[in-house]
Amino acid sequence: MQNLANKKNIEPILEVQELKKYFPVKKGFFSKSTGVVRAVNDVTFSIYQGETLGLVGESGSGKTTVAKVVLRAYEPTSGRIFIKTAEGKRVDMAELDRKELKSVRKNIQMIFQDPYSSLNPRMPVLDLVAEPLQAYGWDQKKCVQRVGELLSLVGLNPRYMRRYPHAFSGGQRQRISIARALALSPSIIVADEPASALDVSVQAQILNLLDDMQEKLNLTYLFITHDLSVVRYICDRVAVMYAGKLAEVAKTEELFTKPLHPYTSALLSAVPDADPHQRWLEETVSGEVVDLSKEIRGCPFAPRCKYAIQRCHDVLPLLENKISDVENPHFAACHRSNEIELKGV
C-alpha cells in the first residue's frame, strides 16, 4: 500500500508522541519503591489510514507494552496518543477518563497473541464475539446476527457459534479472536504477534486473512512481531525498538534492503538464507542488553555494538532523517549511520 507517511494535509489516524512507561521497582516487606523500570521511554510514531506499521524487536524492547499504553491497557507515565475518531474527531486518549475512554476505544481493538488463553473457555463462541457488543448496548437479537456476519467474514460456518473454545483448532481459534476484534468495526487494529502461536502452515493462512481483511474494512494495523519474515510480507514501514526505544523507520523494502542502525542489520542477519552457501549471522551481537532500571547517557545500544564509538556512549542519539527523501523518509538513531556500511538482506 502507498505510504502516506509525509503527504501534506493528510492526518494520521493514530498519532504517539513522546511515549513513556516506567515500572516501579518495589523492594522489602513494605514493597517501598527504590526505582523505575523505563520500559519505554520517549517512543514517537504516526500510522496512517489503511497503512500497516510494524513495530519489531527482541523479546523485552517494549513493543507489547507500547501496544497495551496505546489501547489504555497501561497508563501512560506521559505523552500523548492522538486517535482519529470515525467522526473524523482528533482526540489524545492518554487524557481521556473512563468514560470518555469507553466511547473512543470501539475505533482500536486488539488481537492477542496467544489464541488458547485470550479466549474464556467456558463461553461458547457467540458470547465471546459478541462481549464487546453488549458493553455498547447490543440486544441479544442484534448480537447473534452480527456474530453470523462475523464468523462468515473471518472464514467460519455461523452454525458453530454454540459451541466451546475447544472444539475448534488453533487457527480457528484466532478466527474467533479476529472476529471478536473487528465486532464493532474499529478502523485500527493492534495486532501483537497474531501468528506466532500458531503452526507455520496456519500462520501463512491467518496473514493472509488479515490482508484481506484490511483490503475489505480499510482497517490500519499496527503489527507487533518479532519475526521480519512476517513483517517484509504484511507491512508497509517498519518501526525498529531496542531498549524501550525507537532504534530505526522506515518503509519495509528500505529498511530490509538498506539498514541505518547496526540492530536493525543485526536482526536482518538473524533471519536464516536458503542458500546454503550464504554466511549466516555474520552480525550476530554479543553481550547482555542495558539495564532499563538504570539511566542511560548514549545510545542503548552502544555496549553491544562494533561500530560504537566514545560519542555513542556518551551521547544520546536522536530519532532523524538521515536520507534526503522527503516524501519516504528513513529514521534513524545512530550517530554513525552516515559513517557506516551496513548490510541488509
Ligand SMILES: Nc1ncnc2c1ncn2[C@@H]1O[C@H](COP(=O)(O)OP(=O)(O)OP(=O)(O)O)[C@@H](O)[C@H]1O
Second form
Amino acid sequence: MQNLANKKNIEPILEVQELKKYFPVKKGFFSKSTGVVRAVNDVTFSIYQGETLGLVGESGSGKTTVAKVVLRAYEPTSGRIFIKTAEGKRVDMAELDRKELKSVRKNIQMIFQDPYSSLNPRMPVLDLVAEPLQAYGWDQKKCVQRVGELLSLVGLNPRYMRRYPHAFSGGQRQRISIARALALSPSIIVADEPASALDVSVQAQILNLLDDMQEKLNLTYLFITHDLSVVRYICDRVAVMYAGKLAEVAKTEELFTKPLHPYTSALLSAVPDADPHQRWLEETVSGEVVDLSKEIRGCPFAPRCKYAIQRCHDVLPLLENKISDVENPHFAACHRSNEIELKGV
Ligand SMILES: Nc1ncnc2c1ncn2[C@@H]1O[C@H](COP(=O)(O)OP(=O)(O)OP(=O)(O)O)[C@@H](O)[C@H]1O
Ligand SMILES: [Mg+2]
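Could you present the same protein in the form predicted in complex with the ligand, rather than the form predicted on its own shown above?
Entire complex below, previous chain first.
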C-alpha cells in the first residue's frame, strides 16, 4: 500500500465503464432456447496510478469475470476499458483488435490463485518466466538474463531457472508466477486471490512481496480476494461486488468503519473481530443464491436484506456518491443508505 496523500494529482490508469459480461447458457438438455448468465452487469470503477483497489464479494459475484474481461481474456459483452499506456495514451481496450491488443496488453498482467495449476509442470522456470518475453520476440540470451533478474527480484535464486515447478514449494511457485507477470514490465497487475491457496504462514510473505514490488516498480493493483483482513492490510480503496454489480466503493478505512451498503456491513460482520450481533447474513439468508439468469428489477441484494422496503424490490439503485466529498467519494448502490445506521468494524 502506498501513500496516496497527493492523489489529487494522480490520474486513473484504468477506467472500467458500464462493463457487462453475459455468458450464454442452454436451458435444458434438448431445448435450443438459450438464456444468459449476467456474470458482470454494468460495472464502473477507476483505479489510480500506484494504488491498490480491492475487489471483494462472495463466491460467484463476478470478481474473476471482471478480471478476465479487463484483460480481454474474455470478450466483453459491452462496455469500455480505458487504460493509460506506458506512452501516456488513453486507449479503450474493449475496442482493439487482436494485433493492437498485443501491444497494449503488455501493460496489464494477471496473477492467479493457484500456483500449482497455473504453471505448466512440463516447462522449466526459465521457459515459464520467459514465455511472455518470447511472445514479444526476445532472443534466448536476453531472456536468460531477464529471467535471472526477475527471479532475484522476487526472492528466488536465479541458479534454479532450469528446474521444474515440482521442485518448488507453493510459495516459491507463486513467486515464479509473479516473476512471469512482471516480465514485460507492466504498470497494472490484476491479482486474483494470489495468496489464498497457500499456507497461512506463506500468505504473508507473498503479500509482502507484492507490496515491495509495488513500491519498487510503481505498480497499480486490482486485488481480488475473499479475505477482508487482507483487504484492510493491503488496499487503498475497496469495491464490493454482489451479483455482477458493485454495491459499494470507498477508501478502505471509510468502508470498514462506515459502510453504507447493508451487504458490505454483512460481509464485515464475518470478520473475526466483528460484533456477533451483526452476523445476520448467514442467519437470515442461508442458502439463498441469486439466479443470474433471471432479470432482476430492483436491488439484487433486496431478497436477502433485512432493511429492504418495497422500493428496493422494484427499482434498481444506482451506484452514487453518498457523501459530499468530491475528492474522497463514497459510492453505494442502496436506496436507504442515508436513513439506515450500519455498523462497521
Ligand atoms: N466461462 C463461463 N461460462 C458460463 N458461466 C460462467 C463462466 N465463468 C463464470 N461464470 C458464471 O459467472 C458468475 C460469476 O463467476 P466468477 O467466477 O466471476 O465469480 P467469482 O466472484 O470470481 O467467484 P469466486 O469467489 O468463487 O472465485 C458465476 O455465476 C459463474 O458460474
Ligand atoms: Mg473468482
